[in-house]
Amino acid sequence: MRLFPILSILLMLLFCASLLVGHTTASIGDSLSALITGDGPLGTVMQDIRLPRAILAVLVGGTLGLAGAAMQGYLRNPLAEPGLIGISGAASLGAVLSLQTGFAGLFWLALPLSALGMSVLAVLGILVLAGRQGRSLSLILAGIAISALSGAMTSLVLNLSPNPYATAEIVFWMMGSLSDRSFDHVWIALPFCIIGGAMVLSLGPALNALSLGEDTAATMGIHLARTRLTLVIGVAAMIGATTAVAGAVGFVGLVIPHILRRWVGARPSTLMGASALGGAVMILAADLLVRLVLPDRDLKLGVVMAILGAPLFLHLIYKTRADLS
């Protein structure tokens, strides 16, 4: 199995490329030495502008891929994706609410905690509405309702803001962007990504057993309620934290497990690790595209992801249309 080495090498190559692409043109040697020493203006550019952006791309992509694979494994449904079923949208709403009310300024964890709180509500809502069997139709319908509601509430809150720039940011919260993020944002998101990621990855054996059905899994000693709670909190922590700093980026959690599934077989435990790597690769690549195609326009990450992801999503629907009807 060569998938993991290939993904790891791709990840490292794209991470380096992400550090080397920007408005400022400098040689690779100068850039890398400035990255290490931090001397001069180029040092500031490398350490304070490009490094946090590349790290955030890995965090955002990795958590979205991981969350998508975990949700799909638990619900045994290839359509379960944080963006599509409203978890990211709810996290955006939580972040916007805490920023506009000033709650985010009270203590440094206030922003990710608010986003996390709203995404916990969304995940719980999805699980209740879609049922434990995770039937496609009810899952998608519940997701559409939660997405639409949280998107509308986000727009409303931003429209009511006293800040004239806030309204223009509706698109950021719905599409996501990594431009001009700093290490402040990395430190906000990182702890939640690590804790949430560890929680979700620990579910590997349980999800493997669940792929045989809940009754079988229960007889194999899997504690269903505990699995469910760990999944809800883990996914909400990762999506809440990354959405709070980078907005809601769609399609990654849907497309990545879908692409990688054929390489890892149907084992959710392997797919989760592969999807985390794959998601990071995809967001790094998309963020590079954003900077290379229209460098001056702050093209939104979600726009690129939708252009890449929508055809794959349509393909997925085409293949599963028999189940949906």
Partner chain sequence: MFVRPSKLIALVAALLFGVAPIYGNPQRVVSLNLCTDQLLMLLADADQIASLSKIATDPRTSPMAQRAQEFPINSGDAEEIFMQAPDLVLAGTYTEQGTVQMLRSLGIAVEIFAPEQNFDDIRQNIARMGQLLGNPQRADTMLRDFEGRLAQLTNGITQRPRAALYSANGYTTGAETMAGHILSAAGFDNIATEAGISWGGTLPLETLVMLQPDLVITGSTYPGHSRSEEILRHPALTPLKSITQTGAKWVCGTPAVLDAVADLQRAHPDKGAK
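All values derive from a computational prediction rather than experimental measurement. Numbering follows the first chain given and starts at 1. Throughout, rigid core stands for the largest set of C-alpha atoms superposing within 1.5 Å between the two forms. What changes on going to the form predicted on its own:
Taking the rigid core as fixed, one finds a CA shift for residue 105 of 2 Å or more between these two forms.
Once both forms are overlaid on the rigid core, the distance between the two CA positions of residue 182 between these two forms is under 2 angstroms. With the core superposed, residue 94 shows a C-alpha displacement of at least 2 Å between these two forms.
Can you switch from the form predicted together with its partner chain and show the form predicted on its own instead?
Below you will find a single chain and nothing else.
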């Protein structure tokens, strides 16, 4: 299959471009030398600013693409996306509360830990609402309830905020960004992304069986309750961690599986791997646009993804409707 080598090559090229593009002007040789040695101001820029930013772009994009493909495979719905179960909204609420109360200023880990903590509470709420034996519909309804509650609470915090500077900081954080990130943020997100990704990827055979329907999958020996629990915990770990360090970044988990499905077929196990690579490629490309289009303005990654993702998704809907007619 040519898709995986093509995506891997694009990923490596964009990763290298992410390391070489920025405000600091230097030759490719000097930049690579500074990246290895860490000498001088350029070495600090390469090792402490550009490298963690590029790694976070791969983590965020890869986990969003993987989570989106897994959710679409489990729910058998091409419109499903990671935010459907409310984890990203809950993580955003945790970050907003930490910013509003001033807890985020106590120490540098306060904001991401608050987001992760709220994600854990959201997972517990989803599992309680959906029930142990609940099927996909109950999971969707539980996720919608958690997402709606998180959104309402976030709006309430913004509405009651007496400090306009805190409100502006909250709004900018919710737009999503990879700027001003360090390896500390990488080490926060990396364990959750690895563990969550391994859990979701292990569900490949179960998701393939579920594409035939829940009753058929059950007769094939698939434990539906265990599959759902593994999926929710795995997706929550990834989405909670990436939202905690990068803010809200949308459309990746929704659009990337749509684009790649035609080349990999309907098997969720294959689509998940392709979507992880495709998501990483998309976020790296979008982050490069952030730095190239308006280098003197703090253009947010989430805004760029919305501008790119919404028209693309509308085109996919139109094309799907045309194919069905």
